[in-house]
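The chain below stands alone and is given as structure tokens, in the form predicted alone.
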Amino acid sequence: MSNVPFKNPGWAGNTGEFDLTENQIRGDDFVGERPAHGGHASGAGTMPYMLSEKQPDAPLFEGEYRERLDKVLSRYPTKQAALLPALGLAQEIRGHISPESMDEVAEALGLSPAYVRGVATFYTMYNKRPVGRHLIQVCTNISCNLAGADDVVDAFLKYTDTGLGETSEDGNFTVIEAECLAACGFPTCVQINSRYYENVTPTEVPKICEHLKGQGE
């Protein structure tokens, strides 16, 4: 731990005797780089969709990601019960869910616009709008609201000089409230894209940040 930054990586550090490296508990030395057309078809539809680089003018659904696709609609009875990862496919691919995308979706799984308008709005997960590079996501439910998240929301908006959903100037930050992130014996916690960080502090904020500006993701 002595090379990071701040002491929450975002990751759950050693447990037990083991003496594990980040990268073994997050599996990425077995992982590697992710394939855009998903791997396995039982795990085409669960990998994580905020990345960080984003591409709003891609085409959805070609190539590799069309393979994908069909992965992730061999899973299903029916093409309408796809739709949540297919969204988040598309999220992947664009960094949110435009009124365009959604209608794309809908051709490509033979379902009403309307209808997946109504689905995609539903769920605070897809964004309707364009982020930053690093979408931060500050739980302020009571958990975390008792141990100051109030404070750590103010630290990032005062780092990343914006207001609530606004995009910092160099693209790098947007930043939200969570109404709960499930890590309420961890507060405050915040998911950064698709990575969370417990514990946080007013004080972690600018270290926090300085850390995401040298990731990738």
Second form
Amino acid sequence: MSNVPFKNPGWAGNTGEFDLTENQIRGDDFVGERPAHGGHASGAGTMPYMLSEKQPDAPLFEGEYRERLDKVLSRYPTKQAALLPALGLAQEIRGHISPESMDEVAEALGLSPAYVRGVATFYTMYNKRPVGRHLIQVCTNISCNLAGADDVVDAFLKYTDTGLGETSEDGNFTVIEAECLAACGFPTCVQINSRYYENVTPTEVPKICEHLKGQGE
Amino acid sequence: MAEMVNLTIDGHEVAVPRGTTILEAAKTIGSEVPHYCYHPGMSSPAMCRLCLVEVEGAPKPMPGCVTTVMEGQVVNTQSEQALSNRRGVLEFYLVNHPLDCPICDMSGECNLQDYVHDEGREHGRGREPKRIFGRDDFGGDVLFYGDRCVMCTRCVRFMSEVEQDHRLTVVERGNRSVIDTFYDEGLDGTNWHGNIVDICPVGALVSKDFLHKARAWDLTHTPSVCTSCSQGCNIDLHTRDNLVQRIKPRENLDVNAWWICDHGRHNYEWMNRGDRLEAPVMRSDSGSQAMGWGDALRALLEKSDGGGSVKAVASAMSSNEDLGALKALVDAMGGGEILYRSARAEDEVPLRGFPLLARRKDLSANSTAADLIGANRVGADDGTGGLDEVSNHDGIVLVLNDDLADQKEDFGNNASLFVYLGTHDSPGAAKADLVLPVTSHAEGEGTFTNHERRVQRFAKALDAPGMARPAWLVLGALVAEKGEGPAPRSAADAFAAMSSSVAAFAGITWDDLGTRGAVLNESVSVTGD
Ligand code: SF4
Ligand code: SF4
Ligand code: FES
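Provide the structure of the form predicted together with the partner chain, given the form predicted alone shown above.
Once more the chain from above appears, this time first in line as the rest of the complex follows.
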């Protein structure tokens, strides 16, 4: 069934356990689109989505994104409480959260910029620097580490010709280490954008990267 | 009266109001439970874990800073369990600490140093390299040494809860956590940030002004009152080598709690001024002549006889005792007008989280008492002008502690007798017949009356230069020579003399003042007698 040339591409269906393919269930865009207005208010503030095209200079909270922020705000008792989804929106639009973005979010929510910086830097899922089209997070915590996560990291860095946290020249990849991804049963676990790749070994790394290159362009 | 709860702490039975925390209850038996994050003026996040105490029957150690007392509770702050809790917690605090006490300004008054010396392990067991942050300039008067920080977040909470300008935050997480502002924003433009240096329990936040200036154990602390506005914040003057090295707040919940403003904190250099008047001097066309106090006062009395009406310039920076004695002398000389000048700021600078406290528009310590002795405020809001009539007065002119900085050399030219009592010379005193050296606020004892008519004592922190004497002593002696009562021999005497002659001060005694001050009877009108 699988058209993917490696064993565990992040979709159990590809192991042959199900008849449905990943494509049929959720498309094969590893990065994708979702409407800027965010749909229904209950879902408008969910996790930041990796858009295939980032717009680091786009205005935050204008037009449809303003509508979306208002929807998010309507779900919280105070503006301060909406800080996490508001930062999520900023990251969805611009791909990362720069000091300028923090300042704009602070302004929009009536918070101090220092407070927003504190929150934004606390959470590792907010990118404080620009990242490539595919953000590759390799778990190097205990279980994965015992299974050779360091070698997996090295393999990704070698393939992408980058250092940790840097973006490859073609803009496709940024590789970082992650703390426990809660997939200790399947080491080494690699989170790519919002999907898990489990039981990854260094030999599969080039195949995974080639596969990703064909995605979301 | 709140309901009382009885409990036992370290074998002592105590009764405290319901809702009191174990940490505060322990203070009532003189037992200080070690703590970092707790500060009585702010919320308690219970995050430093140093105040863990043993509560009998509780399944685990309880944080004393947030656990409120219960009837019949038995608390041990010194048991083996409590001590080993603290030993363990303290060991963690040293994992990344640079142990740079020898070059740290906090050394000698540091809660980490003290606690580890008292209860920590003899030797560290860490083998790993320490993480290093280095230091960061927070702007204003504050330097941050990240490696010394114990992450108690007192500074963050002061800025957000008390000053209510959320400039500080914890950036990052885990062992990368560090206190910072929004990138380069810094603390510039805030008015109370000096307090975060005071409440930082370790040497992570230090004052640039005080940086490497003196060691804590070399400083003498003298209780005093800030003179930089009419709020009258309670302070300690920290001195060494007869110089004020810094000002720290002194707790007084009725006035300033634990806080002072940055303006008042840094306004002390004038107390260290070197170019002082050191001996009584008689000036005449043939020159100046220094002399002893006896001769100077005798000359003054002689010349004042038949000298005409009196006009006096007082200072709103003078103590109650000085002002009272001046008033008594003017009266003994047949009465006359007393004027004073006082600078005013455009705006009040409130401390939002403690509404009793604001830096007041009135930038003088004692305008209230000047008003109460019947003096009239003249001049502009920058504290200048308004003295033309005195300048040309042809009777007796007395000037007390106003340095006449804006006046010309012909001030008092027409006076039959011009007496200048001050701390330093001034062009405006050029025509003075007698220049008498008096002590500054830091060099003597006395009281001020603040904006809400609270009378508060200050003590002597510095030795006076040369023959300088308190103005109340000089003026009081003259009053006595005029036959109006005994000469005061102490500030308390001078205060008693004032309270018997100025109606607003009636019924209040030196002993009433204590260390917290006492408010004058509200029913007496502000213009006094
Ligand atoms: S800088 Fe001082 S007050 Fe602020 S968190 Fe660190 S130790 Fe606490
Ligand atoms: S508020 Fe006024 S009295 Fe208090 S420290 Fe500031 S200047 Fe001094
Ligand atoms: S003082 Fe109680 S946990 Fe910090």
